[in-house]
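There is one chain below, alone, in structure tokens, taken in the form predicted alone.
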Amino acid sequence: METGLKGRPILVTGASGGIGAATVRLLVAEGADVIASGRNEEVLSKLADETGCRTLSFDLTSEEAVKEALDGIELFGVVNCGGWGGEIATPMETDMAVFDKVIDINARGTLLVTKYASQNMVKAGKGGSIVNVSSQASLVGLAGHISYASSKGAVDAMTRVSALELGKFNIRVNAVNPTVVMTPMSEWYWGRDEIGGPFIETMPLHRWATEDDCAAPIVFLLSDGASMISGVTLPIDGGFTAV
């Protein structure tokens, strides 16, 4: 399938991080002009070494820092990939300070990110494409994730709005919803058998997502074959919510 995606520019937020790097790569293989975007600028570095990507550091949480990087920047594609985990907490022990802190980074700052970019495609009048990286957190209820749940389920929600509103402008905005990445970070948790037992007991594919089932629907969201697609929640679980 001709993606259509060759020399647009698409930036990627979080992609010093497994999801964000494997989307860097799959686009750039595409064609895409990606700048690529994160908290860890060694990682970033390499990755840029490795693709051929330009990179982009900024603060999610600053407004005045996502307003400056984002100035000017002409773009066709966004992939709001960057975020934070928080704790496994119940609701009546979760801490509030890091509640605050995973709305501040994956809530406002997937909003920051939408609202400085959006203008500039608005002003490009190209039309365009942006893709959420939301979580099967914000679909189903998942013990201990509160936090995380909650900053996700306003992603959702703010895709929704945004494609209600950008869609005049031709400019699409969905989500995908991915169920666990089993990386060293997941491992700890999810890595439990009385914890990840049961649960890829329940999913219909038995097995855990790798980055790159996320990568290649979040590149196809982005592409000229979803042009009639906006405003969906586009889980990316193994069928675990369809049970």
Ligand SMILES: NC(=O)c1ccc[n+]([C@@H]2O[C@H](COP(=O)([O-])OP(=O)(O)OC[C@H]3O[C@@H](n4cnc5c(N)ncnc54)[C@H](OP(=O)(O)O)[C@@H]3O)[C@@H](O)[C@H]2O)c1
Second form
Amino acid sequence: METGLKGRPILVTGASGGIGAATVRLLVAEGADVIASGRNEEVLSKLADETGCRTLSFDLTSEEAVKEALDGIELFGVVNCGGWGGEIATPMETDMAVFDKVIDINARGTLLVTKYASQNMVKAGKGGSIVNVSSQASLVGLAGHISYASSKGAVDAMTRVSALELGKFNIRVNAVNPTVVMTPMSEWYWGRDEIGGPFIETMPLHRWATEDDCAAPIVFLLSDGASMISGVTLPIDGGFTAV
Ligand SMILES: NC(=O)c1ccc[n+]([C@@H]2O[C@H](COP(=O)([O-])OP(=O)(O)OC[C@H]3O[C@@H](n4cnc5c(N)ncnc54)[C@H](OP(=O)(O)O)[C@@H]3O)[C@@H](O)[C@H]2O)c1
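Mind pulling up the form predicted together with the named molecule next to the form predicted alone we just looked at?
Let's see the whole complex now, leading with the same chain.
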């Protein structure tokens, strides 16, 4: 299938992390002009050496930094992948400072990038596609995920409202909702047998997702093949939320 992504400028936040870097690699393989973003410039520059992507470093929690970084940048696509896992805690014991930080990075950060990127996309008048990396944690109740799930629930809601508002500019907005991928964000918790074991038993495909399992649907949603898809929250969860 022709993705239509050749030469198109696409920003990927969280590109210094597992899912973001896999997405950068796949987008570059499709011929896209990728701008890899994160805070760790050393990791980003290694990814640039490997793939030939551009890099752009900024902190998702600073409106000034996001605004300045995206000022005047031409974009066809955006992958809002930067995120933080926060803590495992019940609603009774949750640390509100962690809640604030998770919301700040995952929800507010996604909105900030959408805000300034979509201004440029609308000005350019060429349409576009935004993919927000949400989580299965927004779709079902997962023990211990009170803060993280709240942040991703906000991302899902932003996806739907942004799809509604940006549709008239031919900009599509979708989310993907992956299950556990064994990046450092997840491994310390889900990698424990007593936590991961019972979970994976209930999942129809009985395995964790890989970074590449996430990258492929993200690239599809960016592509022309998804030209009539907007406002969806697509589980990448081996069937976990279906049963
Ligand atoms: N791993 C999973 O099981 C899983 C499951 C479902 C959804 N997700 C979501 O998938 C996305 C990527 O996760 P991952 O597993 O690839 O995580 P990861 O390897 O820990 O990567 C996290 C990325 O977010 C960036 N980031 C964090 N705070 C930031 C900030 N304040 N400003 C700018 N960038 C920031 C990091 O950049 P620096 O390191 O450069 O700061 C890094 O590139 C996240 O949104 C996560 O919630 C993950």
